[in-house]
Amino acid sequence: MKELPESALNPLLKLDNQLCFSVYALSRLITKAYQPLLESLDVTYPQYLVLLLLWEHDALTVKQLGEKLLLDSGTLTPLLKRMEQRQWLSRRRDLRDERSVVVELQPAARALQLKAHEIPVQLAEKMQMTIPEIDALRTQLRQLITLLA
């Protein structure tokens, strides 16, 4: 008699029952949904995330950006260099701590903020969700991120 695979004995081992796969697939699809919206700004999704933080704070250290984006400096530094070349931001040593690099928003990036204004609304429409529904989902996801981080 042929043995049943473990997934037949335990439905929790089926791919469709894995939370991690659903979150992974959704993340990829949401990033893909952003692409055409960001093309009008000529920014990539990771650049958009950096811009969102700088639009909110004007200046942050590389360490603070990394903490907020859950990225290490090895990933963040090349991204910031490309953004600096486009004159969206500047990087300088922190006067209070030479080991720290401060990233500051530049006027060219501030102009992009005006163009980006409709992106969240357009994404909500694409996902066929209301802003309150997105807020509720984001709250649940943040709770999970906090628990797992």
Given for the second form:
2 protein chains.
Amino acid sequence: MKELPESALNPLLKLDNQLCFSVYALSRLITKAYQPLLESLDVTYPQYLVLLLLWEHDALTVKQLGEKLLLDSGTLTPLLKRMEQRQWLSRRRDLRDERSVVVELQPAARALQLKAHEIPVQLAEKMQMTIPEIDALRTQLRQLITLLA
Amino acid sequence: MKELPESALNPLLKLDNQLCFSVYALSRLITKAYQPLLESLDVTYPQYLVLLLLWEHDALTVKQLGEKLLLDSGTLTPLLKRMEQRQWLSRRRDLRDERSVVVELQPAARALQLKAHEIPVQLAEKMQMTIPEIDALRTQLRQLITLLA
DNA sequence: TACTATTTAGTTGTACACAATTAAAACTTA
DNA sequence: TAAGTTTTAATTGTGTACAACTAAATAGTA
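Show the other one: the form predicted in complex with the DNA, since we just had the form predicted alone.
What follows is the whole complex; the chain from before opens it.
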């Protein structure tokens, strides 16, 4: 009798059946889908996420950025330094708490915001989803994020 | 009159409203959720994905792995070299087509498969989802992957 | 057959991600 | 207030990701 592959015994060990791989692959594809749109801003996708937050809040500490993006200083510090070099933001110690570093939006990055308005719309088009569909899926993923964070 | 932040004018530019960020954040959280489970195998999550495929197919070319994982040789070659060093797989040119490199499962990695059976179950528990719920979400993400790939 | 185009991996350089560690500042509390 | 703890960024080292490029092998074609 011919031996079956283990994956036949445990279909959960098949890549095709894994939700986790879908999230992982989709995440990378989305980053790639953003790239041509972000090219005019000359930022990477993680840098764009930082800009989104600073456009909204103007100034945040590294810790606050990390909480919102679920990233630690090991990732953020070099990323923010690159953005500082391009004059998109400033980094300085908080005078009231020298442990913290305040990251503040600079004028050059404020100007970028005007170019960014179309990006979410174009992404939604690429994904061929309506706003309600996007909202529903996002809500579902948020629940998983809350669970795992 | 006080000026509103731009994000008030364009709510799509708020991080909280972005499906893409949810996918990105969830992907990283899932990788972290895997980590304690993969520790006993001493593999990273991308390496685990390669093992899933080799457990299923025994031998695949770098190109085939890349098609299934949506990764290119720039990522795979060094990753596979690390796995080769640990005797989990072998890499050799295909004699019938010297452009291709065949990656073949080695006995040490076959043995790892026994330890891996519980991993998908434990992950599903961490996500507090039933198999049908997982299947539904995966199907939805697959559609997006097909669209963007 | 020669010539060109395509396919396949590998290489190089840049940018995340993150665990583990370090160091300084601020907090706690005895 | 002095000692120990916690908080906050930065640093170090490893491992992805991926664009752009290179080189070898194969396929296609005039």
